[in-house]
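Just the one chain here, the form predicted on its own, laid out as structure tokens.
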Amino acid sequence: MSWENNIRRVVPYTPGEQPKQQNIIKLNTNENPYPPAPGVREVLTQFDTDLLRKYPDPNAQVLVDAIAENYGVNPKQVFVGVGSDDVLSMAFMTFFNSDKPVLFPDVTYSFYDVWADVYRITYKQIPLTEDFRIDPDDYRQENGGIIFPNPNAPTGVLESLELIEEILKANPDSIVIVDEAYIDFGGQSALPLLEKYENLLVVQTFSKSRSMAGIRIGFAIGSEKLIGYMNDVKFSVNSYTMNHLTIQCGAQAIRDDAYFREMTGRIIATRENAKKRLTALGFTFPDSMSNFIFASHRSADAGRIFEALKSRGIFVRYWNKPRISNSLRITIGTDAEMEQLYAALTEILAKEGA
């Protein structure tokens, strides 16, 4: 029909499944097993449904304060929005406008090229090195713009300040966005480098180690000229994207960090006993700072112990995809639920002859 011929045509990012069923260990969309901070319960329980007959406060100013005050930045230096997938699709509609291309890595959060697509950005996908390393030399080309995660998704390979201070320095024309989802499990985050840099933008998210996927909370970091401009924008799309509840929510989140390093601490705990345990099964993996791991088996199939573990209710995340094909990217979960699925590898392990 002729009206077609006007449609935006993208293939469209596929998340993680979520699963219907009960009594499942769910180990594929890097979610906390762990609940939000108890101030979170608190403002559920007395939260004051009044509120929902108004508009919320488009500046969602008293979560901007909260994670101002957290970060050490002028509340000016914030961005927030509907999960860190919100403020980096409005980043990339915000700064990536020239010509030349956008520049990120072949094996990264595959949501990159999808923005680039719907958005008509022209971008080059660069390869990480055998290792899932970035090259700090193959981003001394003319582009309009870079964009990746550290540490990275789906590898959990963690990136130096130093790696991403060259990449700065090598690109001043260019706006350079760190996507921090997993730093707080182990990493040191970019923020510190805001001070030489105006063309840096970090963003982080409260779906992980908050433990809040559910209520989407992302934030970006920046100069006030950067946050200032990604507002511009925002204002001109939807002023009010965020809620009475889920500002209230975020804010109680970030104030208690007592809680907040108690829970990341865990995860790393079960991350690094984890790695342990996976070797000794035959498995190998980059060296993983984030709350998941990049796992192959030296000799059994990953698509196949994909299935074998779904078909016993563990589900992993897999990519039928070069270079990553024989990768199961496995969440940590509690101390539970890993040793599950540690039962489960040897029993599927066995019958694969492995």
Ligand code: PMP
Contents of the next structure:
Amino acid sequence: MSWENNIRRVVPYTPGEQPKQQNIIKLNTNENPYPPAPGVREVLTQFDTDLLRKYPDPNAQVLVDAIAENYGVNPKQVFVGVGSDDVLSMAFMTFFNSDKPVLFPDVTYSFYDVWADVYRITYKQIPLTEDFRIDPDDYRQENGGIIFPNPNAPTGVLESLELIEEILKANPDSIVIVDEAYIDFGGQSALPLLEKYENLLVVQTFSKSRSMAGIRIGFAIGSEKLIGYMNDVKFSVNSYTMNHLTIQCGAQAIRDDAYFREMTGRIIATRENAKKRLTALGFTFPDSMSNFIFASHRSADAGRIFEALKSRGIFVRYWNKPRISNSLRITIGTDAEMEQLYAALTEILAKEGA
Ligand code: PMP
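Hand over the structure of the form predicted together with the named molecule; the form predicted on its own is what we had up.
Entire complex below, previous chain first.
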């Protein structure tokens, strides 16, 4: 049909399932099992609806300032968006405009190739090593930019700042984006490297460590120059990405550092215990520094375990894709939820004769 000839056709990203049933245990989209900081509830109860008549601040300055203060950077170094998906999408549009391929790992966040396709960016997926590590030497080749998550998703593997710096050193002519969606669960952020590298962009989110996936806040920190370029693109697409309520809730959340530390500490403790419990059940996994574990069973099939858990109301994530089709990505829930998971796995594995 002729009207269909000039359409931008894409294969969209598939987000994790958001089941409608009540009383399920949801360990499939790396959400935080604990509520957001108490101050967020206060903002919501005291919110003046008259504000909704007016457009929000296109700069989301209150939120930008709170983030800048928290991370000890200049507000001009902070870009905010509707979740880090929005921030990353803007970063792809702004920074990856070369004929040379953008490089990212073969096993990684499955949105990167989707953004590359939608923006007509060429890319090359670089195989991780056998044990899902990045080999920095693989990133010594011509490229139009580099992006990887640290810790990686869905593997949970954390790379060192030394490795990141090696990649930066080898690529002074490219923008290097480190997607730190899961950095707050024990990893070391690349933010200190900003002092030395003007071409580094660090992206983080309120969705995981700050328990606010539902309100949609992500941010990038980089040199003033990089952030300036991103804002130019953002203001060429949509000025009002952040609404009044989101701006206020986000600013309040990031000011409560004590709560943030307590909650991330709890998740880390549950994760460390999960490593022991899953090992005892016969699972192996790369060591995770995120809020999920990417586990394979020594004898039982991941797809079958996934279905059996689902039929018991426990949702984890499974991809039938090369290299990862025998692994389950299990988000760390509360201790009580994890106990139910271990009980269900024990039952399922016994039935499978595993
Ligand atoms: N980066 C990675 C590596 C992720 O796993 C996710 C979560 N799907 C995101 C970015 C986006 O998260 P959000 O848009 O909720 O900030």
